[in-house]
Amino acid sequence: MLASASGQEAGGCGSKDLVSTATDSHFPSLSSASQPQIASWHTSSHKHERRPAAQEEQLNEEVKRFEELFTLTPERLKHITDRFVTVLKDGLDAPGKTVPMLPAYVFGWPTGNEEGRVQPPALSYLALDLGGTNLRVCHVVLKGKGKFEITQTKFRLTDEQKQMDGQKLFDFCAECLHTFINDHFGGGEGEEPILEEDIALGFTFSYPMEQDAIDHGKLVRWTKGFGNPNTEGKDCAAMFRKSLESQKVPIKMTSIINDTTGTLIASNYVKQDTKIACIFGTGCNAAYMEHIKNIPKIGHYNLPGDEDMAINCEYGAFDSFEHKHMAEIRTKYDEHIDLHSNKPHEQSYEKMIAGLYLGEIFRLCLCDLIDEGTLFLGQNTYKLEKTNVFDTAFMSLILVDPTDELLTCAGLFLHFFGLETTQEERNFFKKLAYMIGLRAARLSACGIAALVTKMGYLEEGCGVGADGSLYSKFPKFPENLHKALEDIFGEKGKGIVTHQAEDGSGVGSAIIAAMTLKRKEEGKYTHC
């Protein structure tokens, strides 16, 4: 089994006692810094025996155990939602709260007819999106009436780039932008690109930022596995401008936004009943439009209280540090993932529901059963013992396996991990994957329900633009999320309807650039 105290095994599939001798564990004991570090591997006393099938009765008992561990009752969801509402309000009152509730300096909703500058017309915009997996550059043409056209290119981000010096990361962003401009606007080899005059760039920076204006953004902390040094606490907009200047990229950055804020604006641009936007992908987050009178921490700007401003919640940080709001449902697997992440005790809510972590929760459950002698008897399981080796996409493949024998599941374990599986084991894997995904969807509903409650949207209902691979690709995620909203709100919960969001990091960024240009040309809140 997995121990949940820090300083214990990082790999997850060793012996039941993770601080025992090296012969029992495939990682060295970390119980004392003075002890010699010994490299070793997981072994089994059954390794050379004939492999028996895992007993169906035993696996059925394990299903019951995990159901008890991962099941969230309606009463528990309501309790978490109530706590969530309080935390959201705290974040609006003062800076430095765990859930920071960051003002985005995007004022009001789009009209749906944004087309660019008032005079002269400039109908197209550039957007650069630094996401968790890819860097994306977009050219967006806003056509009004909720219509747009987009051309885009993706650049893969390596693990090394996610840990390099921060300024070098922004240099890479500028290089990719320059490549895109040359490819799409170049007049020919060796010639300067042909651009519309004053074409504006919206920079989508999908990490917690503190902003005092739409074109400034100080990084609060990295998330989604990034850890670039010399960046946290600094104005990333200024760092990116420096990279643009050093690379001689002929672009002016107009705004820096979070992808969730962009998703909110883009979804409302197309579908005006959208009042909340959520991201359920590598990480999780939400944005909504708040009345300025309810944001005491920006009172020094003397903005009109009846005006609205977009709020980037960064609520993946809910229950971080003290872990007092979800202590009753936090499992040893959640604890293990948290303590062995690059940001221990941070982003606790996100670590229980986001796509970056669900596959690891599944893997750790299997590791427990391996150590108990329930799964893969007589086989070498070292490939499965590596941290984060089981992608959440594997769970999706297991859940959509159309064959009675679950042959896709069998092939997955054989191909990636060299493990043969029985029918009983595969049936169990499918049930376990569903339970973990179900818990994620139901927990995800609590954040939405908290915003609905806070803003009083329940009576009239509202649309929720949802994006991210977990929402769009994980089987039954939207359906399970909707069922959880009904469990929280009763029949009225049916009026809170999630739908596939519009492209927030590309189109949303361009719309915000258009709104910002128009606002500043009108002389409205120019200090923001």
Contents of the next structure:
Amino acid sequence: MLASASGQEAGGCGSKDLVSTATDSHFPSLSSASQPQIASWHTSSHKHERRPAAQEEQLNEEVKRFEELFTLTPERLKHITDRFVTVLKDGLDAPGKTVPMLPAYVFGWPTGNEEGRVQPPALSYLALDLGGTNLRVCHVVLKGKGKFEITQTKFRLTDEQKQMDGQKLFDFCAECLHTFINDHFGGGEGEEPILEEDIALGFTFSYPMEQDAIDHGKLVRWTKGFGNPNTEGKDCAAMFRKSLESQKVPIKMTSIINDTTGTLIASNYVKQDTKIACIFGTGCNAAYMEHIKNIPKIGHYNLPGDEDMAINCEYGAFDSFEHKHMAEIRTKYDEHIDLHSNKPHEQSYEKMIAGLYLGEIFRLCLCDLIDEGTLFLGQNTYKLEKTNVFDTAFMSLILVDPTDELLTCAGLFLHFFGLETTQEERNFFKKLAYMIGLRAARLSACGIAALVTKMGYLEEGCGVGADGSLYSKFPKFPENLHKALEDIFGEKGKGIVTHQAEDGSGVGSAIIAAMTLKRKEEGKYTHC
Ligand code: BGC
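May I ask for the structure of the form predicted together with beta-D-glucopyranose (BGC) now, the form predicted alone having been displayed?
Shown next: the complete complex, the earlier chain at its head.
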């Protein structure tokens, strides 16, 4: 079907696809970008010619201006990495630092053969994952030799749920778990669910929490736009247990972990050269394995110094509060996003990198050009001027637009924002989306490089398990990240190789539950 002159009819065609994918995550399935229906949303070209539009040279000037703002030279990356290393070390020394380097009470690497206890055999696990966008419940069977089976259901979180009273949010988590158990393991009206007795539940709670044991976790602060009252400073494991009891869910929660810790363990379970795990999704963060003797702040527990413990870095908080480590590269757009977020001055590094924010940076750049009278002259831009309406997934769609005319981009602006665009404008949008994504990938490399430097992994090289929608779906993100690692380390940077991680919040959580059961059965550090 071809577009009508007004674009009306074309706008309706295929809109369901984009609406549903764009609201599902920050990154819709990119395959949809090559579907002809989307391309057919283009509007008439003669209409474009009639309206006053930005001239090519003017837009080229803007490209230069944004390049100056968003380009990070190799020297700049090295400088940020150096500062990052110092901050990581500080976080291990004392509690309450900006990058808190949180001990996770996961001791050492998995063997790859975790299957749970010998009695009963083939023990399975439940995992509940409260991430930034969805709530997921999984049933995981570990089969040893790095193998597993997983059954899962996702529940979408609404904006209201992200702000409701904390206990109510955990009640919702417990309800979803109950639904999952009933759906997959019987337990209808009056029936008992068919699950192993004492099945262990691992809770992946992907927010900074201070732990003194694997089954306690005091929330330091909400991130990723969450703001549920009566939760910060409280033990979220205890709150969740309370919800399990009040919702009559007969399951025992044995561990509470961060998604990065789960990713570290799951990735190492299948690929043993994995030494670091990162999430580049709605939020950003990393975990790695540290020698206990290098974590002075838990010295009072008298744990053996030569054992290892996973550390959830929470390095999305790098440069928070005083903003002194990245002052030279912080743009007015970063500043605006920070000050208008529900958590001003927190998660500064994350706000320059993560999926929750990139679309908004792009939108703010366009709003500047609208105010300057460069873009969309004579058109009503009110739809684009609303905060957070430009999903990061739209940037991905623009970047993978397969047509020379950038018809996907044209359809997107017309359909979602009622705006007509010229070829020159669309070319400009593509360049801008690329620059913002490139900066995010290059900055992401600094956190990894800092961990590699701190741990001395450069000579031998190491694997980095990476997950999250930005890593897996934003065009060229992994390539740009690798290139930045080379800019930082030279040739040796090629030895630091990221790979798509295993499912940390499901499989990782189950392996950690198995490791914890084994540790406790062996009577090792049973108080942690
Ligand atoms: C959270 C981390 C989490 C990361 C990725 C951040 O906002 O603070 O705990 O690992 O997002 O999900």
